[in-house]
Every structure is written in C-alpha cells, then in structure tokens.
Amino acid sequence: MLSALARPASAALRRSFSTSAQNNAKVAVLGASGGIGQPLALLLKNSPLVSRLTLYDIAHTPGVAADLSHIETRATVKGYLGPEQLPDCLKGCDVVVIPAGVPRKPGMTRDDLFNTNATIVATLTAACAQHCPEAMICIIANPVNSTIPITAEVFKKHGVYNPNKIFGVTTLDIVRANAFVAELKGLDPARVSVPVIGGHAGKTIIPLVSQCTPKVDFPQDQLTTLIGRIQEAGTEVVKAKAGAGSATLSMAYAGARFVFSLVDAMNGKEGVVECSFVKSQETDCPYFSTPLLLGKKGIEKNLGIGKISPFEEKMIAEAIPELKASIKKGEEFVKSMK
C-alpha cells in the first residue's frame, strides 16, 4: 500500500521502508504534536529501523501516539506530556530529534523565532544531557545557526558534550537542491545530488551546484537564480501558506531522510554521507554545514568542502560574517541563562 502512494526520492528513504537486518533504534520526537513533528512521527512510525518511538509535547501527545500506534508496523509507540513526562520520554533513547518551536510567519526572519526557540531548545537538550546523554541529538528547532551552538553549551555545562553527536538538520537545503535542479534539467530528482554546505538561512545556505551529481552546467544568470530560490525556498513556502504555518510537510521528509542515514551508519552501513551543520573546523566558523561520513558513533569523518568554483568561494566569504554572529548570538544565550 505505502510503495503505490509514495516514491521516496533519496535511497536512505528507500531503504526505511524496504526490510532492514536491524530494526532496533530508539527514536524519540520531542515537538510530536507540530506541523513537523506528526508528519516525522508517521514517517519513522513506517520504518522497519525504528522499533520504538517516543513522542514528547506540552499538548496533544497522547492522542497522535494513538493514532500513530494503529499503524500495522512493529514500532512501539507511546505519547508523553509536559515537562514532568519528558525524562521517562528520554530514557534509552539512541536518537533524539527536536523539531519543537514556533513556526515562521509571513514578514519574519529565523531570527525572529529566536528568543522563543533559543529557550525551549535550551530547556528540551538539557533534559537530553540529563537523561540520554549518549544519543545522537538532531536538532530542526530554527534558527539552525544558533540552535546548535545552544545545544552544545548545554552539553558542555552538564559535562556530557561529544561534537560528533549533536547535529543541525540542514537536509531540507539539500532535498530542495536536488528537485530544483531536476526540474530545471529535467533529471529524475531520485539521482540528483546537490552538496549544500554553510548554515541554514538566506545567504549562509550555499549549494554547490558545481559538485552536483550528474554534473550540470547552468548559465550565470540562471544559476544565480537557482541559487537565490534555494536560499529563500523556506519564505517561498511560508508566503504560499498565508500565515498558516512554514515548510512542515518537506521538513519531516528531509528530518525522516536525515534520521534513517543516521540510524543506517549506527547500525554498520559503510559509505553514509549526509550533509549537516556541527562542529567544525572546515572554515574559520566553529560550526559549518559539510558533507559528513557517518558511522556507529555519529560523526566519522568531516569530509570537508571539496574543490569549489569562484562563485561559490565568494558565497562562502559572503556567509561567514552571519553565521559567525548567529553562532555567537547562541553561545551567549546560554551564558546569559541562570
């Protein structure tokens, strides 16, 4: 039934609904009862490499746990709500995914989501560092380029910090990367693949076209444009919903994508690369969005930027400043927190 409704287009989406040698991660959903988070939810509660799925919220959990547990597939799936619940919600888990926030609305930056945001991924990551320290912590929750370095003061004040676990979930940049450039050539988006390295907002987003996989060439003008709706596709979709929320649909698939390479590399698969911004030393940035090989243990090897065009060397330069103050602008928050 799910093969005849949906063709997932990256091979780690294949693979979750394909049978698997392992089906054991424990998986929990902090923000379960968002725009993101029930389509997340759906999507790992379909997948044979979940075996457990917690779902985490200040509202509605219990309901979209029972609705999701009527599903015929073999993960266990339980709600949980509000603060007190959250440590149970934890408990064993391998990986944690945190799409909890508020969604943008027309007129407001990521940076507009700041405040609110910044204290509920503060608040949600330190009861990670409290409770399921050694998971594998993937954060949606935006502004991505402030969000990871609050996770990772936490981690650092509760003793626990491991850079190659805790990761920004930058897939969505690069999913839309690899159907805008198949609609333009078109390709089949299922065999595009755009590396799309930086931060993740506006202009710190910077897709490398001129590494696409099959190569493609585009005029100056046309890839200024492609690149141009890539960096703003999030607006795109949050002026086309009129004020009835931001890319939820498109960001569970790319969260669900992201979790399963994830979950594939713990599990032993050789050769897992996906991009992500975390802790690195690629660029004079301490975080930076590259391709990563993933292995048993999160982050195997930073494979860097690789060999770049002029164009996308002037991005890079043009990027930096920003992200060096939405980093910055995150590590001070958790300074600032008693």
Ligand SMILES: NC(=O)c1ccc[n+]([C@@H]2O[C@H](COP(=O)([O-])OP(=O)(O)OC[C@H]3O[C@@H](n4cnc5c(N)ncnc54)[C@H](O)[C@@H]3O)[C@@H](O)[C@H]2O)c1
Second form
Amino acid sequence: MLSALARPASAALRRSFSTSAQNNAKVAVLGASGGIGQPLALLLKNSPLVSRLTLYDIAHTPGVAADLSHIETRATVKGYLGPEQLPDCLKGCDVVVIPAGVPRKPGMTRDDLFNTNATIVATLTAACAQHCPEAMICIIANPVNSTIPITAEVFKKHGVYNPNKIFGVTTLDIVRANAFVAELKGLDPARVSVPVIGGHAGKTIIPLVSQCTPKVDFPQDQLTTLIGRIQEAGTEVVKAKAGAGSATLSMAYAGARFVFSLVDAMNGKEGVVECSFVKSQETDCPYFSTPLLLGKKGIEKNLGIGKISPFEEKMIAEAIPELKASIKKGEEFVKSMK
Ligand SMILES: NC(=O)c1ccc[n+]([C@@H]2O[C@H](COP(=O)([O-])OP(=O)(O)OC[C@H]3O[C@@H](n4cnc5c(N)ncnc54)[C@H](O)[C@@H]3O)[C@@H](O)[C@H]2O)c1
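Given the form predicted alone, corresponding form predicted together with the ligand:
To see the whole picture, the full complex is given below, headed by that same chain.
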C-alpha cells in the first residue's frame, strides 16, 4: 500500500504518518513530468496531508495533472507549463520540491550534471524566492552538494534567505542504507534506521552504521563493502538502467518520505527527525547533512554528528575537501550570474 510510506515510531530517526487535523499542505513539484516527478506527484496525491498539488514542468504537465486529478483523493491537482505559468504554480505554496534537471547516464558523476542543472535550479529557486519566499524548499536535482549552496545564494540575492527552510534531499541514501542493512541482517527494513551524513555524492555519503538502530555489527571487510555499496548505489541503478536514467522510483519514495516528515513537523508533530544537506556549523564545511529535528518553521535543531567510530571519523575527514569544492563551485556560479 502506498500509505505504507509510514514507518513505525520507536527510535530517534523514525517517522510516522500524521493523524493531525491540519492536513492542508500546499505542495508544488517543479520538474513534475520527469522520471522522479511523476511517481513523486502520485505519492503526494495519495497522501491525506496534501490539499493542493501544483505541478510545473517545461513539458507534459497538462497530461500528468489530468491523469492524477482523476484519483479519488482530496488534493486538488493543477498543471503549469512553461516559465510564464511558474509564478501561479508557486503562489501560496508551503513546500516546493525540485526534481527538475537532467539525470546521469552511465560513466557520469553527479558533478558532470553541474553545467545544465545549476542554471535550472538557479532559475527555479529565483522564482521561489519571488513568489513563495516562506515555503520549505526541497532540492532533489543533482549535484545536491552544489545545488543547495546555489539555492542559498539565490535566496540571499533576493533578500529572503532562511537557512532553516532550504533542504538538500539526501533521504534516498538513508532509505538505501536501511534496505541494505536489513537485507544483510535478515531484519524488517521498516524497523532499521541508519543515519547518513555528509553530502550526496560518492565518498561524501557517510553512513553511520555504528549508530544504526537496532544495533548491528559487521566485520570490517563486510562493513567496508556495505558502505561502498551505499555510496555507489546510485551508480548501481544508473548502470542497470543502461542509459535510461538514474533512480526514479526509489527517489520518489524517498522524496515523499522527506516531504511527509516536513509536513508532519509543520503540523506540530513532535520528534520528527530526518537527515538533510543544509547550512551547518557541525564541521568546517558550510553545508553538511546530519540528523535534524524538524518543527513548524523548518529546522528546529541540528542534532549533530553524535558519537562515531574512528572509521567514520576518517570518512568525514576524507569527504570534507570534495564537499568544500562542490559548495564553492555552487556559490561561485551564482556570484558569476548577472
Ligand atoms: N537527490 C537524489 O538523491 C537524487 C536521486 C536521483 C536523481 N536525482 C536527480 O534528480 C534530477 C531529475 O531526475 P529524473 O530522473 O527525474 O530526470 P528526468 O529527465 O526524467 O526528468 C527531469 C524533468 O525536469 C524537467 N525540466 C528540465 N528543465 C526544466 C526547467 N527549466 N524547469 C522545469 N522543469 C524542467 C524535464 O522536462 C523533465 O520532465 C536529476 O538531476 C537527477 O540527478 C537526485
């Protein structure tokens, strides 16, 4: 069942489906006709948390919206096509999710997408800054390690920057870590919770298996293989799709999980925690993903890295130079824009 996006609430990183009466979130998806956008819009349409779904793309949104609008759930659905319709798509939104952009093909890194996606993200987030400056902005478009600094700089340019409301969606790394650990240990994946910190590319993806609930132990060689698989899981999908794109269905699931957590917290639910790539003071990287306590206004508290193993400390040290370079590239891109 689609509503099985809900996970049981027991450990710190658990989330659950809201039963709040304030289920009136107005959510926009930008890039809604794409491989991620369509199944993500379906999951959002299926949720009682969402009352209005606005779908923007440069192609096919009338069809996607007409199709989804026939589903017998409460959210109204409307499609918006082309830049002149973008303002109306955004006005009044509480949450904007952005999977617009090109995906990887075999042999490409996420950074290879920078040239195309940086412009797309800068353009779309400039429209958000103008038309829904108070909304929570969730960026899926890669390279996330650069598209979040891009979004922050764009919001700064418009004088509406709030670091508590801009999120790089790294949830798929957590979802994968949970699935892979459960597979190895014969556990129910819905009951496994592995925080994944750092960034969202290769070795910047840092799974904290030492903080997994329930507690799991692996011999070092198996742990190294597991971590390598989590870090390269996106590439596993890119290779298997053989030129037809990157992860879309699992990403849609992960994006929906993140949006539902955010909306639950905005509705006043307490104890909602998700990892996300955000403005951070936890390391000397200006942006870093760690578990975040979410609240009515976005990030309520950064829960930090916590107690980690020497192996995990080493992974962080090795990730920081690459993360810093990706962040700088994003910041400089916006500074160089006219
Ligand atoms: N954060 C993650 O974990 C994660 C995981 C998988 C993929 N991604 C990224 O998500 C992005 C989308 O992937 P996909 O598989 O859905 O790609 P896709 O090509 O299937 O879809 C992208 C959509 O964006 C639209 N688009 C392009 N330019 C646009 C613009 N200026 N305004 C609005 N829409 C525009 C396209 O028309 C298309 O419908 C890629 O950058 C990919 O790398 C991120």
